[in-house]
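Form predicted alone, single chain, as structure tokens, below.
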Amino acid sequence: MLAQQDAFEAERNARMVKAVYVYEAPLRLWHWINALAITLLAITGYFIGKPLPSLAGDTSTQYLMGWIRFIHFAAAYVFAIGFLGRIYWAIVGNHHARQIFLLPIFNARWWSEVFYELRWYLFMVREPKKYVGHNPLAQLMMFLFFTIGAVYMILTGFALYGEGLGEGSWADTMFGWVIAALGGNSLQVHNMHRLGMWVTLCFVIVHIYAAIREDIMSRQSLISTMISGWRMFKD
């Protein structure tokens, strides 16, 4: 009886809670530097690989490219050092600051409830879950997409970058193993940071579509929350 009465206590303080402080302010921060990074990086990485026609005029007065290929190395250096710090508030952060590293691939419970929200996206079930920091589908692919995704470009974007500013240089010494270790042919390596840009794009429509469809459809909030840090239950 006293059991019974402890979980009735703990539901109906559990539906008092309107909003939950869930993403601290460094994290908000780098996630809106590193949106605006990714853009340019994506902006820049296509002008790089299919660069716009020869202008006209004396070349000498002509750097459209070279502003490009600064932009594109300037946001690689803001991405990869965020990465960084990124990976340094998981440590020091509070637990939700940790789900796009670390995900409970023993739990049954996690992987069961992964299947449930894929069933809610697919519209195959009619009431969602209610979760305080990510879904567990949504860790399962920022880890997949983001944490992942973020590392092999990351190599292989400063791969290319340390073979044009020369052999000895940091990030070649660093990173000159990445061509070597992807058979030796940079074009090779470029094709596949390349392909690594499309995949990212494709991720980033889904993360902001599945944003938005959540807000409204679950009725607990995602895209402010991560400007006030304050997860909002609605219902």
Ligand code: HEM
Contents of the next structure:
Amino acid sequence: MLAQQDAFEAERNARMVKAVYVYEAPLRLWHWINALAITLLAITGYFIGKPLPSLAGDTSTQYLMGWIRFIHFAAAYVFAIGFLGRIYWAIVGNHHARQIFLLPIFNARWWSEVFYELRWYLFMVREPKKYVGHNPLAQLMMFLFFTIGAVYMILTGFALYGEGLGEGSWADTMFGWVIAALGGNSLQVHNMHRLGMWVTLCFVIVHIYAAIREDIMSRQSLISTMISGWRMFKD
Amino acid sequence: MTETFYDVLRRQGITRRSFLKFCSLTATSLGLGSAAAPQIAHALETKPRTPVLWLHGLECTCCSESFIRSAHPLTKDVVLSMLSLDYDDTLMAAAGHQAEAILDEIRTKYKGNYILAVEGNPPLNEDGMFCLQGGRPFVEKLRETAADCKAIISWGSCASWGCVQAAKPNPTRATPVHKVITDKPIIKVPGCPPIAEVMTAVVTYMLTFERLPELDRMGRPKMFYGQRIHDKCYRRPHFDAGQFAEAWDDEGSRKGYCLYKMGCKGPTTYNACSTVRWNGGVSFPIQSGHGCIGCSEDGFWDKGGFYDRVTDIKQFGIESNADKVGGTAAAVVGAGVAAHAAVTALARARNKTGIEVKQEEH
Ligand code: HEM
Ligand code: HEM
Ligand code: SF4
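What about the form predicted in complex with the named molecule, after the form predicted alone?
So here's everything in the complex, that chain up top.
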């Protein structure tokens, strides 16, 4: 439904107009805050498991691990609250805002466009299509790796956080079951949370590459769209 | 007239003075405060004695060893005389058929009213033949005695989780008690072994208050397993400061820095070692310079190195950890992206210099 609407809109608009307003301000703001939060989370998270070289000197004047963990938790709150805000925006925003939460999996045309995009990335077709919102392949990837990934990182992250806050704390009450559900040994949850960081990193590599590549290669703007909100068509 | 615990203790030669001391000791070790001491005394004086049967399955007897070394001799005397009356094939005087007869007697006389303490676990493969007692598989004895008990105490990591005899590939199929007995309240007191004071306190609590202490999600008593080693570790300031021992004999380890980088499992282990400590409060592993190995956590024997912080994940089939798997994946993705970019650039260059791409009408 969405894709059809998209495609319809694209076809109608692209012929006549050169620019469409796609991403509203709250969504764009969220995108960049979220990107920053994830960057901080990945860096600090890496050093939580593999700490920096030991510091010498008076213990009472140092708090390196403390700060690293503090930044991780602060960024985690930004990430999690941002994600909640993003869900809210999916409800009240325009229909592009819903794309990363709802996949039109029963729509044959959408699937055929997913495969079209795949062929485009495999150099099997010469011409990319035009899309107002996300291209269907990007939408699928964002749903699988970002939306599901974010829920996974929030569930495992706050479960670990609840261990620090202690038994009976809000985080333990709301998320403590995650540890029990994953076998009960939080060492496992640490490892799985850490693995989640690498999955996120893989998504980010592909995502940034695709954004830059499509910005150059495709028939529409991308990076500037995520900054200004306007999708510009080049032909 | 039915016998009370107090009657038994007096008969065992414990004075009233010692008895009252024991009650206040227990009250404080349970974190109940001194006001609870008279309550405990009253319960022990008036309530009919609840028998405890102590079974041994596949195990190494380290739980019993720990138990009989309970710090305060008074606690040991009292609790032992509470227990040894009934059945514990390692500690009791009776042996052979005489001993096994006691099991039957308690089961019928105190039907639904005795506590079953299990040290070790039953192996289930080959119909339980890997652990035979009195010519019968242990699992049968366990099922029989469990059928009429009031509650079960799973002593140690064997009974609670399976422990080393359940390590992959677990040839005997050693199985924790709660996976065999599913219709009785079970309290897990994990550890390899559990701390003596924790064991005596749990028994006393159950005998005096006739109910299970409050349990956490995993079925462990909250009062002793409510916090991680890391939460009360005296090396924690070094952790927060980022001061770690990097090798066993380096400057940091001599200075007593945090053992996190040496694989300490304190941050993921729920137990009372960093508060109650061992051998009468003398020390505990981290205080002796070795990281916690997480012996009271499920699967600690199968979760990769005791000396790694980011440990191997067995699900990957090979010895590998999150960083190796994830790092490799990221490198592959990175290389893929670079190759893709190169092909893209080539195709673009060819298109520019060669035949113009036919402009499609859109
Ligand atoms: C994309 C998001 C995130 C990434 C990439 C990330 C990454 C990481 C990594 C790599 C670790 C180290 C794991 C280890 O080796 O033990 C870690 C630990 C942790 N993370 Fe996250 N994390 C994310 C989100 C969150 C969230 C939302 C929370 C919620 C509060 C959170 C809370 C924690 C906690 C409590 C720890 C353990 C800290 C400790 O043991 O001292 N994380 N994170
Ligand atoms: C941690 C880093 C990042 C994450 C997790 C991330 C995640 C996302 C997500 C979830 C969306 C979908 C937005 C929505 O529909 O709500 C998106 C869109 C987008 N992102 Fe990122 N992003 C990151 C970094 C970047 C960077 C560095 C760039 C620029 C080079 C970028 C460029 C874009 C663009 C251009 C779009 C819109 C795609 C389109 O128009 O179809 N992102 N990103
Ligand atoms: S030695 Fe272990 S338990 Fe103690 S602070 Fe370091 S990591 Fe935590």
